[in-house]
Amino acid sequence: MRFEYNIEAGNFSKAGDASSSFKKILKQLNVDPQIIKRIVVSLYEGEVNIVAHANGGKAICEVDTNLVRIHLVDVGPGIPDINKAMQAGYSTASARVREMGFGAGMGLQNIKNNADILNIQSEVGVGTELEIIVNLPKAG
């Protein structure tokens, strides 16, 4: 199954309206509370990200019968350096985006801690791209 979701740049109120509609269809899938708790956390700091530095973006979001692959794509800034982006604290957030209580340089690491497999591409001047992979418990 493959759910997509557009992320519109700036728009704080509408940030974590994917992780909720996507948290929706991992429990009606009956997937283990825990797992969706991963995935929707990878999800939202994904999703946050997007709104706070980048000119929009989507997520497509895949569900398996052995995982779930979300696959976030933005047009924006890109990151010059991922190891600096990747160290807890480090931020490139602006005081507006500081002030409403986001970029505190966790995004990166939130989303590295609950995911199995985190990958990430990213070209200056031209976006972003992370593909989260969060495995699922064989049945049984």
The other form holds:
Amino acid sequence: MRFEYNIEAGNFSKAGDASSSFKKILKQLNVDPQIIKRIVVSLYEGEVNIVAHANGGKAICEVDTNLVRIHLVDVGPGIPDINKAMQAGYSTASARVREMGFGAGMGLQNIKNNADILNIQSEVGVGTELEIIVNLPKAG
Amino acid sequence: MKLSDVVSILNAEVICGQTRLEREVHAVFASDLMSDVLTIDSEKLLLVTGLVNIQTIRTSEMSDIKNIVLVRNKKASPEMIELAEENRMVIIQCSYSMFRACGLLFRHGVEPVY
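Having displayed the form predicted alone, please output the structure of the form predicted together with the partner chain.
Below, the chain from earlier opens the complete complex, with every other chain and molecule after it.
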């Protein structure tokens, strides 16, 4: 199953809409609540990053029998130094983002902690793509 | 501790979830930083925060946090209350500072997360 969500740049009142919708789907699919939490926290952090830093993007969420794969693709400034961006506490967030309770340089690290696999590709001036994979335990 | 006890201890006002005050809370996490809140993995948690915007509720939704105390007389917006109600949350508002609210709850036996 594949679900696609558009993410608007700068619209903090809608940040989290995609994560909320996908969470409802995962609940309906009877995914373990602890796994759901890891998936939606990762998705939500990524969604907030797109709202905060990019010029818009989308989340493509695929549910397979043994894993959930999320692609977060944005058009935006890109990340010049991914290793630096992964460091806890490193942030380029604006004052507005910080007012919303984010921008402390924890987002990518938090995604990494919740994902089984995190791949980041970024090109400066073009955009960033995150692939987040969370394994689902075998049924029964 | 029941949420009704939290309301009493903090001399607070319930603005969402009046019928859910029998719910138990075992631990408190206090933060204005939502990325910090997203790292918490604890059941029956009470979030104490001075951050009042829609992301407070969204973050709680993603973290499976159902109980929120807003400190320093911060007021939840109608949009926040609507989203909280949709997620069967309880929002409590109090005039105390975060330090005072946490101190009182700790003194009455609510555990810290760490």
